[in-house]
Amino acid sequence: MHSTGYCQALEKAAEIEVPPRARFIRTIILELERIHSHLLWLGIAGHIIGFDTILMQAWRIREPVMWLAEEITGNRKLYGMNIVGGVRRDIPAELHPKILEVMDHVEKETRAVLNAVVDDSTIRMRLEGVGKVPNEEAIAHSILGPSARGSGVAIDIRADHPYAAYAETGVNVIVETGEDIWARTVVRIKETLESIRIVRDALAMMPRGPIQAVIDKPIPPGRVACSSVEAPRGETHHFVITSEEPRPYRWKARAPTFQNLQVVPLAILNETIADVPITLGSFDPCFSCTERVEAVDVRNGQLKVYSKRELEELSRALTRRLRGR
């Protein structure tokens, strides 16, 4: 995702027409990365709530999504696809069944799945009413991606500004009403299904010819760009001033986390301790130092802080608890 912004920002700033085909395969890593993370999160959220099955599950379907991105690029995480003007490497067509291979199974293991956790009491009982943002608050808050889009509001830079091939293939943008973490849970499944039509469209109207532009001149300095491109976790934007050595002048890159945390004191008011966990991670943010939460009793302001093992076993014990009305 963030080579995607960067290569697009400094190709829009040096003014390099990106060929047809190097937009659509941009696109097919994108959605491939967007279909293995919110799989990923899906397998964390089931876990944090006491449902290993869910993570087996999760990871199970993920993992071939795995194998192939490691097939197209020669790694399964940090691609390293994307140079300025295309990409490093071809899509050939004698790939592209074993790709529609992979997409036909991940999309019947994910309905699968979607139809199972619809009909669980216990899950829905977990996330249903919980973690809620209502939309006013989620617009006032300006979060982004699937937890805006689990709040009602129809963001998304795929479809509202077209990158990439998105103008060709375009964008279903999903949007659930319930602004709580079940909302959000099921955009990020149905994300999943809409992110594998995407991949079998681009592959179907990719056209021939070239994956790199030819640049032979230096990119001028002094000149000011901005891209931006929807995450799995919502908008990432990259700013760039090019200068006359081969490398910017000035980089700046802002992801959604640092956005989307801002609601998460609205989101965990009036709920149980044992639903912290699991509404800050509806969130999926990426940060490692969510691990302890300190917790204080305005009546008497004493202060606990809870480990992640305690915060793991409330949460869990609230599940077990549910599961034995």
Second form
Amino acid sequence: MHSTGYCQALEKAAEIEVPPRARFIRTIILELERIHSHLLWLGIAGHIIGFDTILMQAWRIREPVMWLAEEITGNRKLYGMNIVGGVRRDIPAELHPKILEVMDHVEKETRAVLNAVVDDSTIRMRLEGVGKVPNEEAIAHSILGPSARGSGVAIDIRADHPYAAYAETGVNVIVETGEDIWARTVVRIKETLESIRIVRDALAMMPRGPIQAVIDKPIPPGRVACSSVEAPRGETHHFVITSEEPRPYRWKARAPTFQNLQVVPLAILNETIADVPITLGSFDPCFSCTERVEAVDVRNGQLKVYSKRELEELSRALTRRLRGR
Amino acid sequence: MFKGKIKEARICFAHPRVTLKYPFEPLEPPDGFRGRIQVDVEKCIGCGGCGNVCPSRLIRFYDEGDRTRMEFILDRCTYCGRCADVCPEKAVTMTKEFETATDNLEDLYIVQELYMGTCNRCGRCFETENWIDKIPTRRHREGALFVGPAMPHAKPVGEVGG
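In place of the form predicted alone, the structure of the form predicted in complex with its partner chain is requested.
Then the entire complex follows, led off by the chain already shown.
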């Protein structure tokens, strides 16, 4: 996903035309990444609220996607698929039935999980009305990706500024107006289904032809280019200035987590500390496992630092309490 | 409340066991998997293309008289497989081996020497006159990639590691 952003920026700077087949392969890889990322997130969210069944099931559904990526690209993650001017590996016709089979499996299972989760009152109690980000605040804080779409902001780089083959496949932007964690969860599950649709369409529409552009002259120095990619968490921007050396003069990537985190203080306002982990988690933040919270009691100025383990315990205790009600 | 629980239970019971028996049973990755690098010095023509494209810059070539020493210092390897992609002779290949954890860094070094003819006009090494046409990329011997003894990895490490 980042490699797509970087390559696209360089291709823009050097005015390299990417062959259509390569654009379709990029789309397929990006969507496979979104499918597994959203399923991973669903599992983590379940884990945070002490509902590990959904962790096990979401990750079980996700695993064939990883195997598929391994078969297409040579690795489960860090696909190394992109190269400036195209992609490194083709998706041969022999693999198409297998990809479709995995997509059918993931679609069936994701729908089953969605059906089950919708009817589970414990999960609804934990997620509905919690971590609210009102529509106007989402716009004011410029939050991105599924977090914004859960608050009724219909932004998606894939639809707004199509890249790769999204103009051909089209993207239905999934928007929920619940503004809470439940809305963000539903957005992600429905987006998984939409990604499956895009993979199927892209496979069907994929033209024949080369997968790499012929680059016969050096990339001109001093060119400036920016490219945007819709990552599973939101939009990612890559900015590149080319240089005379065979490496960029400047390169800046902006990932969506930084943007999304700005709205967390608002989302946890007037919530209990036990709701903090899942609220934070609902933005799908990417900052390793350094979660901890410093809580200051404003009445007596006392400071308490909650570790990740304590937070998890608090969050799970709340689920147990709600279930006992 | 129970409707959801029953549906969840049904999903769980439909999939009693999905884990693999690995590591008690060996696991075979699919074809095209990018595992540990293997270098076949018999096929190598010393073109240095792999050293040119390596993003981690861990492949280095040294000309020593009529020999070229190539070093693959794989402790920085990201298994991107670009070296195998560009190798015109398929001397560099990615194996399916993924259990590469080791407590001895030298297990990750591949150091090989290749006998090369030396051009009596420019002094550079080449394999044979016919073969040089196959070389698509000029090899990197000077410049930023050739760091010399300042790098901790650059010290000579025995004949053949890895």
